[in-house]
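Okay, so here's just one chain, in structure tokens, the form predicted on its own.
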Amino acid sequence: MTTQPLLIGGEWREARELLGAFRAEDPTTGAPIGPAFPLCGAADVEAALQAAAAVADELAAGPPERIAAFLDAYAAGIEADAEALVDVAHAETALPKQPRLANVELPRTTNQLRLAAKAVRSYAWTQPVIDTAAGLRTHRAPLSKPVLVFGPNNFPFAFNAIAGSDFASAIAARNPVIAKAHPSHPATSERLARIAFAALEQSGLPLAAVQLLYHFDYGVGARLAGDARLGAIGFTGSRAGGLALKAAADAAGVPAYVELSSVNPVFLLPGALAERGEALAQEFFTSCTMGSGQFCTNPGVVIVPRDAAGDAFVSAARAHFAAAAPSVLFSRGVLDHLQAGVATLRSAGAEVLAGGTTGEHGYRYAPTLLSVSAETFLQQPKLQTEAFGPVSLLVRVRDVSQMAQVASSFEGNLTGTLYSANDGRDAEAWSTVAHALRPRVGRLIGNRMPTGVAVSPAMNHGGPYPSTGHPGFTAVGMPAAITRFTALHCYDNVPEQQLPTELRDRNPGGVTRCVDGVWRNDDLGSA
């Protein structure tokens, strides 16, 4: 069988150990579309690892300007090919061309690449620190090893293994990348990789700085994740898959930055409901069903008081969900996992208020609303199961005190949201609930649904386990996201001429450095 070529060792070539082939599917019909892509064996994975490792030192020692030039050229190439990229991604994911792919996600992707380039030029990600009295100088530096990136199914551009935030972050830190594309959008990934390859040629970086593999089986993936020649792993996907890779990586001492699952609790405080409950019901429904609910920040659990205003909110939300047509999901796998998640919630005591059914064609599932008492929720940990899709669970509480109990019971999540009244009447309730919720979420949100992530240096797209594998890092926002793929290098009494550029006394580039506890960008001895 003829399959699409792999990008390995600076060239496009056929798989040398073909274990099988697969095609993308049209989510609206379930029918295969596009060309066949290879299921790689260990030989191709080993070749990609060897090729990436061989250029790691060259990339780490290379001029930062070439890295920045690559990132900028890649962004420009994506924009030049935007129409074709959007067409392919739409066919493979059924995500709408407008506004989602063309006006939101693709610009976000190019913006991430350019922000990474800006961080490279400013040395912002290196975080230089100088202690003149002790003769110590420290900064973040490349790993001098490849980074393995696994892309998720829900962002064919912005989190794609060959173009997204993990990719941009790893390259910005001057590490080669082995990109493992998601099988839900292989043609999109291939098209992006061809643009990336052209940008490598244009910028003068080693062509083996980027490798692309489309798919491999669990055993091959586990062996790769556990290979000590890797510098780090970036993963976004299911909890089971991420933890399996992390276990293999941990055994080999390879840092694994994994985004796993999150139900993103939303607390509707009493004053907010009394003030604008009907509007909140519409806002909640829109957020839960946006992108067919296939966001890692989807509002999966909403905490609602058991009072008249809460009852009115539930009634309005239920009507919205009941009237909605089934949503198209990415794949059969997503549909199967969603059905299993809803079944788990029901078996733990949740009642279906609306939805809970599949569509007639393709991979469709009706927007689904469930409800459960706070008492049952507190007794059943399985009610925190993530149902990845247009599904949310209402938790009915008797008062603010029980809201705080529910907040304290949550596992780690990416986000937590509180809605309060505009007139300030919920101030005390906010403090009570937020105090319980704050340690359990990466991002605390006020009066806005959690769906969506801004590409900003101040963004935290991370959180306590099991939302991610480490609460101290973010997968979005430059330069912070870059630091995941770095090593902390310290220089003790090293001669000036042997120091990295940003740690020397002279600072002609005006790099911002922390010198003896003060952030400054001049030469040492000039202040």
Second form
2 protein chains.
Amino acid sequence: MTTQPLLIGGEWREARELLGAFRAEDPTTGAPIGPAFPLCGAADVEAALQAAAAVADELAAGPPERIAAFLDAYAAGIEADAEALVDVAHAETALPKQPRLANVELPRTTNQLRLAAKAVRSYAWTQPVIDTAAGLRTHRAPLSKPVLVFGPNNFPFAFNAIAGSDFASAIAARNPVIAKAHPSHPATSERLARIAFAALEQSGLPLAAVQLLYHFDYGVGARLAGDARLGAIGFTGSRAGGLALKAAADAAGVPAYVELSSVNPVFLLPGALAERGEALAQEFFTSCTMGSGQFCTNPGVVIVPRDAAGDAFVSAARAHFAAAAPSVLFSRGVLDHLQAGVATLRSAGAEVLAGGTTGEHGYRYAPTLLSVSAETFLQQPKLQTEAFGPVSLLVRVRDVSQMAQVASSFEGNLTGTLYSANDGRDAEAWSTVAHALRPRVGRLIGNRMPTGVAVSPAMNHGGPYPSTGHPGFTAVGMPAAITRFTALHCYDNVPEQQLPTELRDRNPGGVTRCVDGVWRNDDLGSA
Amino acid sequence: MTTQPLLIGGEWREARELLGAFRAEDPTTGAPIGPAFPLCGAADVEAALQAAAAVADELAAGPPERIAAFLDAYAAGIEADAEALVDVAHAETALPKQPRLANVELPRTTNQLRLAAKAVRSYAWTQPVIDTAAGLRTHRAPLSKPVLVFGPNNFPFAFNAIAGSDFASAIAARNPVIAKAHPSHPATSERLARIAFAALEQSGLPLAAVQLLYHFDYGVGARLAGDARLGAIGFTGSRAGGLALKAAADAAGVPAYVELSSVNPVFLLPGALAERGEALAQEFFTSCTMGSGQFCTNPGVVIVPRDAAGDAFVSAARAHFAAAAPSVLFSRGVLDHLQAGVATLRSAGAEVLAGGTTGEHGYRYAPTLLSVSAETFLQQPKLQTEAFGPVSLLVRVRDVSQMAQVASSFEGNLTGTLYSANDGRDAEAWSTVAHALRPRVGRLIGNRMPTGVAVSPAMNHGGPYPSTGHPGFTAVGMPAAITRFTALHCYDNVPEQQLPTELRDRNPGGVTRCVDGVWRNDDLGSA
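Same protein, different condition: the form predicted on its own was shown, now please give the form predicted together with another copy of the chain.
Next comes the full complex, this chain leading.
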């Protein structure tokens, strides 16, 4: 059997331990498309780990400018190949070419790579802190070990294991990467990896700075995640998969940054509903069904008062959902998982208002709206199950006080949203609900749907467990996302010429440093 | 049986589930001293957890000034009671009253509390980041859950579960604390807790912001560490204990900041030895035996060339060790553990040059120097076993290249030290060894012993696994140590009046914030 080559140790080569092969599928039909890709075994995984580890020191000690040049060249290469990349990603994911793939996700991906390059050149991610009196200088530094990145199914570019935020973050901190592509879009991943490889050659980085594996089985993955030769893991995907990898990594002392699941509660305050309920129903429907609802920040639970304005919102939303054609999902796995999720919600007491059915061909599921009372929701933790897809659960509440009670009942989520009236009449209700919701979410949003995730230094795409494994980190936004893949390094009374560039007295690059408590970008000892 | 009361939920009260009692011991004789303290059961632990959790929201939402006032009042209260505190700590630990307890550790502790108060007032630990164009504002916020702090045996004040760095850090971030004192100095911990309690009353914080437990058994501790109602754990102590707690916490998604063990390698470069070998032998002996060697950053392994200058150093060091009287250790447990550690080193091939014997009374062990060849060291990972006490292992190397090889062989450590000649002749050797050592240690030190740990914003008292559980955090130094006990909170398009103080447009307190990439302390929209 011939399968596409792996990228290991600077070479495109056949899997040496080929345990099987798989092909991508056209999600609209379920038919296999494109070439066969390898399901590789432990020997190939070991080779990737050794190759990455072998260049870790060289990468860590090398000039940051090479890293920045690589990231910029990679972004340019992606742009130059945009049309073909969009074609292959569309074929493998059924995501719309426009605007989604070509106008939103691909530019976001290249922007992210360039923002990482900018953070490399400015040294912003290194956060230098200098105490002149104590003779102490500390900054963030490379892990000097490989970072293992697992890409999810839902962003073939922007979260791709070999092009997305985790990848850019890990490389920006001068760590080698072992990219584990998502097997639902292998040809997109290979195409990106070939562009990355050309950018490596162009920038003079070690060619083994990046490895690409397409698929391995569960046991091999868990053993790799628990290998102490790794510096860290970045994972975006299902809760079960992420927790298994986290457990293996935890046991080996490997920091695991896992983004797991989230239902992203949206609270419609009474004034907002009275003021613009119809418009909110449209906004909610659009957000919930965009990209077939396959977003980490999909509005999966909407809290709606049990009053006339609430009823009107529900009936408008129901009409939108009922009129919609089935959405195409990424894969059989996503469809199966979604059906199981909806079944869980129903068996826990939710009633289907619209949808709840599969389509005729391929991996299709009707946009689905469910409803449940706050009383039942508060009794049934299973109603917080994520149904990944175009599905949302309405929770009907008696009043603002019960809204706050529902807010308090949520486990950790990436986001929580409040909609309030423009005239300020919801201010007190906002305070009440936000107070309960705030500690349970990473990003608190006002009057817009959670599905937009800006790549900004002030973004937090993270949240309390179990939405992620640690409440203190974001997976999106430079330079913050980079700090996940760093170690804190202190220099105590170390001779000037033995210090890293950004910790020296002279600061010709104008790096921003916290010197004796003040952020400044001049030389040490300046007035 | 009457035992000292626990502090739970704002009350000093008897243990409700008294599983046993214990007393402190005079380490110089082994005789019990002071009153009996409770070994409490799951019911008391549950009560402490519930009491702390019940005030978490109030504490998180309350004014930071109250927290700062508490920390300042606590520091003042400790100073006012200094003489009695030093007496009781001396009796329980046998650490010298002067300079150690009265002139070093107590001032360090009050300084640390005041630096935490300063970080609270300046909001430095919240690290505000604002993106005006995107409408995003992010900062670090309380966990809104209790933090469980385990204090170690070796700093009855500065790392005490109810007064030390973890305590000050957790409270500064407005989290309630459950302090688990070290059972070798219970009366010191009670005395501190009574001062803390008075400071709580004085500052108007909820009285249940702080609980004190003295001792519980292993199973109870592991269940508590794995309780998802906790926000985080801070632990300083033995590797076995810390790893067990970390495993329980990891499984529940509770971040565990554990500081475990470290041998703190010291590399004596050839020029330094030739220049001042005798002086280095004195400096090394003093550092290794200070506080009976019971420091996390004790110089446990010293790498010495196999040449004439190296031999002279060894013989001078050996003379110092051989002439020293046995050191008093904290407890039977420390003595047993140290003897086991030395036995491990010997069975792995180390030869005893001096010491290796216990004293006649109490918990005494002779300052002990061992030696081994680099070849054996490189073959035997057990030679990296920490022997907690006045013990150090010399590793004799052929040349600088073998020194670098030894450096590369170390697992994660808190510190790594290089001594170089004053005339610059070791510059190349420094580069070679430091390159190998740097990724394996949290703090790289030049020409001073690792036992001094300054409380500075530029300190890193942390390091790669297994010295700690995560390479990105420090346990000492404000505001950095505080960030361990925080969650990242983003506000996305949230109305101005619903934002936390330090994220609002107006910035009357002059909080330093990163606004559109620039650190500044003015109002938003200023020119």
